[in-house]
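To begin, one chain is listed below as structure tokens, in the form predicted on its own.
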Amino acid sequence: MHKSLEQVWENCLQLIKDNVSPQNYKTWFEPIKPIKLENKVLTIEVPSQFVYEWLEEHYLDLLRKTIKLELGVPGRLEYSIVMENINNSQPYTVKFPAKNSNSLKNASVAMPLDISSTIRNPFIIPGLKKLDVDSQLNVSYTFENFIEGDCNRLARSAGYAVAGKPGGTSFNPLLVYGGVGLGKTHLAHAIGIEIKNSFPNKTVLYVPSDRFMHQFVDSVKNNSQNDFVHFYQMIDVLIIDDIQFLAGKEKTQDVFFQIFNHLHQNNKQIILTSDKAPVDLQGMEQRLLSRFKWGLSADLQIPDLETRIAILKKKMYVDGIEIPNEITEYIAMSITSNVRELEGALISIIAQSSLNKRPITLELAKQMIDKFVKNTVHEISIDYIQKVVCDYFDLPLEVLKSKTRKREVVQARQLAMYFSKSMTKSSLSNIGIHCGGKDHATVLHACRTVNNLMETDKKFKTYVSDIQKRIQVHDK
């Protein structure tokens, strides 16, 4: 008696799933369809290339034994691959492999097979390897030139530890969040450096959020969605820099939760960077936040004197430039606020020092900071500007984040969507949603009213004028 084809995978799924673990069947074995059994021959359908080659990687040898104890020893395998034709929307089936797979849908060959990855990479041309990949990390922070004080201990520990044993620590995701200019970016770099030096077979990845986003979009419009998926799905570590900025972005936070998931499961390494703890981002999923808070959310603080001394020594050290200890330390005693502005003013006052062929004195470091502290533009958030409108009109600002329609706080909400606008670089959707979960709409027609009650309305003017010195008085 023939067994059907349904009765004969169905023995090959019961093997299987003794041999793996539940969740790995359910994300592998599943989503394959049995399509036809001819002269000891089993032909299945497996749902994109990059399953067919994870298959192919991580189960050759319990597939082989599947079917050889289901079959007899003439037993074969063979794969129908769904691919996404780009002129078509409809997928269609081709086996594997085929010398060009928009016009050869029939060739078939029994397994092993060996063929290149065809998906499309949004990194570097299409048709290269895996380990083809340009990591994108920038080889000048490393460890090494990362100060370590009690402002980035913790955070600066675990990233060494996430790095020595990528997706085998507790520390998945490793979320370290903190304010401007305070190392995050450089932290990050500095993981997936160390890990590429350790383990040079593991695919990282550093991208900044705003382009994973464009990457997005554009296979929305290329109708390559499965291809970009798949390609994040194959990195071994996957560094996203400003997570904040999905904030408010559905369809880009869907698809990074589908990769999230499929990194986690497979114990590959996430590392993100945002400038808030996963508590205080809003406009993000609640299931994305529930994962950020699976592995360690570590914050990077304003560096104290001492570790600022040691980052203007460090830096003096590789640029191999000599500065007295006084004026060194005046400096770290003048910038406080971050890393980056301490270390611009150092370069001010040497770039001042050189053109003008003048000693580095004490003097000219006072000089220097002065027109330094007052020509920095500190970056401006979205919180403070509401506090600030909140402050000038006394309201509390679960007031203007409400639905309430009163006008005051209509006008004072306005204000504040106005100013987001003009003085930070968020995207009209997330100052919508930091304005009580407001629409793009909403915030333009805000701007639009402010503009035009400026032109007819003295008092409103003074208002914006009074609010602008407040907020640029903090700026300055």
Ligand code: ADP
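Note that the structure is predicted; figures quoted are calculated from it, not measured. Rigid core (definition): largest C-alpha set, two forms, superposition within 1.5 Å. Residue numbers count along the first chain shown, from 1. What changes on going to the form predicted together with the ligand:
- A displacement of 2 angstroms or greater separates the C-alpha positions of Thr404 between the two forms, with the rigid core held in common.
- Once the cores line up, the CA of Val73 ends up 2 angstroms or more apart between the two forms.
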Given for the second form:
Amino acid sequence: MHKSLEQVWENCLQLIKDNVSPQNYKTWFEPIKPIKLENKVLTIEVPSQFVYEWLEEHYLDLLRKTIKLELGVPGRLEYSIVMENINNSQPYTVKFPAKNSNSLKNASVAMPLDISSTIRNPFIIPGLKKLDVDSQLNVSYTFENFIEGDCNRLARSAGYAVAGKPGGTSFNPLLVYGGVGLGKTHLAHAIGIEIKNSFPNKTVLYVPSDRFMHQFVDSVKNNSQNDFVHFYQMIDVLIIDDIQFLAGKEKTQDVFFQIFNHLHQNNKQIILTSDKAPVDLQGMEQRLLSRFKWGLSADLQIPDLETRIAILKKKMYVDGIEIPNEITEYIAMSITSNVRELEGALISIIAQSSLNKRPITLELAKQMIDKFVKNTVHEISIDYIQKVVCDYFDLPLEVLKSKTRKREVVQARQLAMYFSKSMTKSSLSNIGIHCGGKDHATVLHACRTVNNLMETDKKFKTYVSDIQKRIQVHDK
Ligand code: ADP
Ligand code: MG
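For comparison with the form predicted on its own, please write out the form predicted together with the ligand.
Every chain and every other molecule in the complex is listed next, the one we just looked at coming first.
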């Protein structure tokens, strides 16, 4: 009866953990603090309005059920939202390290203590004229042209939130990561463009990390390091693309660290992209990595078929091209690895047709794609396998990834694990994570079970070969 606040919330978290992916758990639930329990009303503190809205939109049902299980039918949940105080944006995914927090938050100068300071403390001179900076933004990379799908929903929404309130959300820095050609650069520009539109007075700058590095190296050569640092510290919204290139570049990381701290303390927005998750960024200084955790890291995944079709259609619309639906679909089904290749295939089909003055037919598309696909290595993804398996058994993906022990679901799940093992390079534990948070032993067991059943059960064997064919259709 008299469970403590902490106990109640702990129990809730256990239930939630079983029902969401580890990444989502970490992003949305870990930062929540329970603050009150009175008359079966549990009050939780969430870090921002955005998080509150996200929880309500995506996890209302789960939260409702959880509260009901923990507190019974009269149980209720209330939110308390941390005010997004512009002077002190709270750390978000990870707590501010306590031992640094005072020195940093109260520091009146920009430099944190641990920097090897060859550069003087830059103070912004009051009344200094606003910088006239060319933002270097590509005008066609807008939000409007960036198709939303499951693959990019979190990153896109966070980007949008940041654009509406640069420096004023807990997503600072916002780090967008994902493989090549999945839209990191596009999204980064979109945020910049949106900010420029809503806040014309803000100085926005997009810079690829290699350019940043070369500018820095030149400034050292020319003895104008101070100017370099000052320039960057006066930017309101700094977008650095592909920060993985800074790996191993210690001097550049040092100077970036200084700039980062200055901007962050002054509530300037920092947006970063990387082709790897922060944990996998080898050669990046720990103090930088830990700062990335102050904000939000959101990944971009490979878009599903529907999203790929929508992207192609958008692209054709923007370019004023018309192509029959069946051809668009054919391209979208054939090119599954990334958006850049998808667009590349479309462009080469269009180019072929206009060069040879041939109409765009399915025949032509097939020829081109055959050539195109041969030149690229294709990797089947676990997500893709799961989709095929779910389609085959007519199961919703959430059910496959859930904890349910229903026989049909267990079997489908085991098949998804089996194909993930045999057709991708993923490790057993990675497959487990993707299949609803199972461990490697479970995956191994699944693979053995499938092998056994194939030998003993004819019907099962047809399932396996049918699914295998379906997976391979799009993987030539
Ligand atoms: P990355 O920086 O991740 O390598 P890019 O941002 O350069 O990828 O994207 C590659 C191409 O794919 C660009 O032409 C971009 O406009 C397009 N693209 C990527 N994602 C989307 C999307 N969700 N909607 C529309 N176009 C996209
Ligand atoms: Mg890029």
